[in-house]
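This document opens with one chain alone, in structure tokens, the form predicted on its own.
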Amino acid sequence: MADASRPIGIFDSGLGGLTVLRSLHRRLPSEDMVYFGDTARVPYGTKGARTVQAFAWQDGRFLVSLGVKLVVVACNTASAFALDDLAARLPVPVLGVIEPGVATALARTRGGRIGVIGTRGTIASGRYQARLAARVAPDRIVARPCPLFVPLVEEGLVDHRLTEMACREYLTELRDASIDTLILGCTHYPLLKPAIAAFLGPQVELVDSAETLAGAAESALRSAGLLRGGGGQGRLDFYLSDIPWTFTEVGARFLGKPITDVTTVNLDELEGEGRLDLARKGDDT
């Protein structure tokens, strides 16, 4: 039976669903949430369709197996190719990034041609493009992968030069389009939102994966009569597949702020231990 009381689970294929964690816990500050960053096998944005299908299978059965009442795929390539998947199996809802980033991103422009940046694969997958085209023409979408901006965030160079030459060798064939909206299409690039409004001028409007996530998150508890009552504040736990050695000092710039208890987790080895077996769809969990 529905029990809000539950927490909501997140993951993402590293860190950079952290984003997405801190934009829910403003948003809906008095739920717990737990986190899962899959970072023994990050970066997913280089994988192929299967092999992303088979690692979110994994990471949303061991959420659910946490007794989680959403799952919230914080992972635009996971979004892409697993989302649908996720969705049918899980017994619990599932959302992703891609669908709030597009609906916003359409209530946003003003006519013009509408941005996607995101990893190579995200890119690739075309499903941002195909959910943009089923609204506007297709000359009206420029989408372009941005694989550097990943590593400069998790090294910290949001404010470096070098994230200046690569806004300008990213970014400058869609200014040159004149985009009036751009999809932040990676949960690493909020925090990469200064540089690219600094670049692309106030003129577009930046449509943040992590802030559409939360609100859609927030809409689909409501709807579904599972938003925590009360206030007080909410618990956040933390797992990972492994712990980075800059992780304390990556894992705090994409909150805002400290992680101090992180638990690890090998998810081949519950999966041979039985703990991700799930009951079908739609049975009471």
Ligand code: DGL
Contents of the next structure:
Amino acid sequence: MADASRPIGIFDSGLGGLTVLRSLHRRLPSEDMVYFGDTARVPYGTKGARTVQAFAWQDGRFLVSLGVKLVVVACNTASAFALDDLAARLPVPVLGVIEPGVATALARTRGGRIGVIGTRGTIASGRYQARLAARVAPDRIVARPCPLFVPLVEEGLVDHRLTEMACREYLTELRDASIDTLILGCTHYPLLKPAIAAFLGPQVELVDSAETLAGAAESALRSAGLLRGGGGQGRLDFYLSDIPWTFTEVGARFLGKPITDVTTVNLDELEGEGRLDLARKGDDT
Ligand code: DGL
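Shown: the form predicted on its own; wanted: the form predicted together with the named molecule:
Now the complete complex, all chains and molecules, led by this one.
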């Protein structure tokens, strides 16, 4: 099983995790990578913890069935609700986006006033806040869900006055609290960096966990002896549970280049026996 030539698996609720794939591919260009986007069941950010845990388990298990050596949970909401469960149950190392984002924010903050934005689920989970609170006083942390940011990005309205209005609505509280660092706790938010920076000003450092995660993945693979040596370009394979109407444009926007070849995964196949396992586990808790 310990074979460095196996691919890295990355999953997300949809196409947003392609921002994470992009950073990983830039950092580890010779690694093969398999991306799974659960486009049939996106969004995860509005759903309850048990549903997200069930979906994340099925997504992770699917990647393991393809023989990956590491599972990267690109979705912040799935990282918030399901990372511990996946790490305990999957037979390969699992990395999420929350720890790397928190580590970077703590390293970069100058005044120790940190903001975090994400989906409703991510913010309600309290996971970012709890990790930050280990090092920063809770009254110096400002957390805010920004639910309209995901559809604005999906619609390509990143440079539009609707996005400016949403920034004003969501970020005024963070600006008034004089944060110096803001964690972009959602796969989609890196695409809003210019709009967010324009609203908050240059004194606020924006932390994109996708960048730090790539470093964490490299270290995890190196310490497990699973880093693929040699040069060459790794292969990228894409699996989706649905092909959305806007797939071509949205996919290219997140990945930075068009996605040419996609395999569709049937939901029945994805849900399979895992649903029974989870129902049993849920009944015990
Ligand atoms: N991928 C999700 C996240 O990073 C955003 C989209 C969704 O709500 O599923 O939290």
